[in-house]
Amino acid sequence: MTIYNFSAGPAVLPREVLQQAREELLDWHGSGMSVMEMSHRGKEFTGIATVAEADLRELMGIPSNYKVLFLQGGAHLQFAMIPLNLLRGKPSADYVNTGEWSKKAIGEAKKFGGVNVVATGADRNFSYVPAFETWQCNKDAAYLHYTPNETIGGVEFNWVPLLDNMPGAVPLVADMSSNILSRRIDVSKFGLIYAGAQKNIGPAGLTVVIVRDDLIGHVLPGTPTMLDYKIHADNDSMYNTPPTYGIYIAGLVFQWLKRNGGVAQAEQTNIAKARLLYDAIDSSSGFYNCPVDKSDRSRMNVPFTLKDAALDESFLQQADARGLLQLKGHRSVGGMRASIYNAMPLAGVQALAGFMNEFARQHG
C-alpha cells in the first residue's frame, strides 16, 4: 500500500531526496563521513551549503543585493528577529492579521515597539484576505509584515502587496514557512523573507531568510549576537554551527526541483492539485466544506469539514486505512486538513479525492 502523508508539517519530502540521503547517510561522496559528522567549517560541508545557495538562488531569482542565511529557531525566532532588526529606530511597524501564524507574529513585535494592524481578517473568522485598498499603512511604518500562507486557516494571498520597496521606502516583509517555492515570484518586491524548513524545503530545524543587503546592519541596543542579521551575513551563516544536516537535505531538494522544471513547473503541479482536491469538496453537494473564500484559498493547505461532525472518526480511520495520514485538522479549528506541498505528488491527492468521494457517497 502507497502511503501519503498529508502532515502540515514536519512534512512529506520528496521520496528520491530520501533515497539519496540513505544511499549517501553513512560515506557522503567516498569522504568516508556522514554529513552529520562533518566540520561545518571544512571544505565537504562548506560546499554542500554553498551549493545549495547557489541553488536556491536560481530557483528564486535572487538578486546579488540579497543575503540567503540558514538559520535556526524556525520561524517563532524571526518573529523577535524580525523588529530587532529592522524597526532601525522608527517606533513601529506595520501588520496585516491573516490568522494564527499572523497573530503570532504580531505578538512578538509589541514586544519591542508599536504594532499597527492595517488590516484584519477576523470579522469573518479569518476566511478571507482583507482587500489591499482597505488597508490603513503607515508609511512611516519601518516595515509591513504579512503571512501569504496561513497553514492552519488555510487563506493564502494570490497577490503581492503594492509597495515600493526601494532602499527608503517601507520594506515588505513575508513569512513564507509555508509557501516558499510554491510559486513564483519576483523576490526584488520583498525587503525580507523568511521561512521554517520543514513543510517545503526540508527537514524541521533549519529556517532560510532572504534579506536585502540594505536592512542588515542596524539592530535595536542590547540585541544579542546570535539575533543580529549581520552577523550571520558576515560568517556566511556559519557563526555558530548551522543546522549542517537540515541544510544538507535542503540542497537535494533544490536539486529536485531543478530536475523537474523548477518552480515554474512546481507552480502548475500545485494549481492541478489544489482545483482536485477543492473540486471535490464543492462538488460534493454539502457533504464537505471548505470555510474560505474561493479567491482565496491556499494551495497549500485545504481546510474542509464533514457535515455530520459525527463522522470526523470514521473519516480519518478510514482514510488511514487506505494510507491517507495526517489528516486531522489543527485543534484549533478541527475538522480535516490536507497539506499537500511540492513534494505531495499528484497521485496522492487523486487518491484522496477518490476517497472523499466515495465516503460521501457512502454517507451522504
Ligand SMILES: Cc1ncc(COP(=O)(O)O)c(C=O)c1O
Contents of the next structure:
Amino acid sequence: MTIYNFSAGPAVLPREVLQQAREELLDWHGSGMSVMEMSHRGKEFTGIATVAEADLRELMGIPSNYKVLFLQGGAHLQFAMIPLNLLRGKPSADYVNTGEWSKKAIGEAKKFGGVNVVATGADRNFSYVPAFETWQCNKDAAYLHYTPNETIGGVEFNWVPLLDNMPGAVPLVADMSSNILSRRIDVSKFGLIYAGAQKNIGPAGLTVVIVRDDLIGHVLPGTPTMLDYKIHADNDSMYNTPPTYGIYIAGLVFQWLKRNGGVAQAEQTNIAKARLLYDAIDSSSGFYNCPVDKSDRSRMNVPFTLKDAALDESFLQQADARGLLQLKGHRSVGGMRASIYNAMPLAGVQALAGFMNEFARQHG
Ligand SMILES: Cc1ncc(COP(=O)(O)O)c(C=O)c1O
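Go ahead and give the structure of the form predicted in complex with the named molecule, now that the form predicted on its own is out.
What follows is the entire complex, opening with the chain shown before.
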C-alpha cells in the first residue's frame, strides 16, 4: 500500500531525495565518508553548502544584496533574533496577528522592545487575513512582521503587503516556515524572510534566513554572539558547526525542485492539489467545513471539521487503513488538517479527496 503522510511538520520529503540520500549514506561521491562524518570546513562539505545556497538563490531569485544563512534553533529562535537584530535603536516594531504563529512571534518580540499589533484576525477567530487598508502601520516602526501562512489555522496571504523596500523605510519581515518555495515571491520586497526547514525544505534542525545586508550588524547591546546575524553572515554560516546533514538534504531538495520545473511548477501543482481538497469540502453539503474565508485559504495546510465530531475517530481510522496518515488536526483546534507541502504528490491528494467523498457519502 502506498503511504501518504499529511503531517504538518516534520513532513513528507520527496521520495527521490530520500533514495538518493540512502545511496549516498555510507560513501558520498567516492569520499569514503558519510556527509554526517565530514568536517564542515573540509572541501567536500563546503562544496555541498555552496551549491545548496546557489540553488536556493536561483530557485527564489534572491538578489545579491541579500545574505542566505543556514542556522539552527528553528523559527522560534528567529522570533527572538529578529527584534535583537532589527530593532536597530528604534523603540518598537509592527506585527500583524493572523493566528497561533503570529502570537508566538509577538510574545517573544515583547521581551526586547515595543510591539504594535497593527492588524488582527482575532475578531473572527483568525479565520481570515485582515485587509491591508485596515492596517494601522507606523512609519517609524523598526520593521513589520507577518506570517504569510498560518500553519495551524490554515490562513494564507495571497498577496504581499506593499511596503517601500528602500534602506531607511520599514522593512517587511516574513515567517515563511510553512510556505517557502511553494509559490513565487519577489524577495526584493522583503527585508528578511525566515523558515524552519521541516516543511518545505528538509529535515528539522535547519533554519533558513534570507536577510538584506544593510539590516545586519546593528544588534542590541548584550546580544549573545550566536544570535547576531552578522557573525553568521561573515562566517558563511560556519561560525560554529552548522547542521551539516540538514543542509545536505536541503540541497538535494533544491536540486529536486530545479529538476521539476522550479517554484513556478511547484506553485501550479500546489494550486491544483489545494483545489481538490477544498472542492471536496465545499461540495460535501456541509458534511465537511473549513472555517477559513475562501480568499485566504492556505494551499499548504487544509484544516477541516466533520459535521459530527463523533465521526472523527472513525474518519481517522479508515484514513489510516488506506495509508492516509497524520490527518488529525492540531491539538489546539481539533478536527482534521491535511498538510500538502511541495513533496506531497498530486496522487496523495487525489487519494485523500476520493476517501473524503466516499466517507461523506457513507455517513452523510
Ligand atoms: C509558521 C510557523 N512558524 C513557526 C513555527 C515553529 O517552528 P520551529 O518548531 O522550527 O521553531 C512553525 C512550525 O513548526 C510554523 O509553522
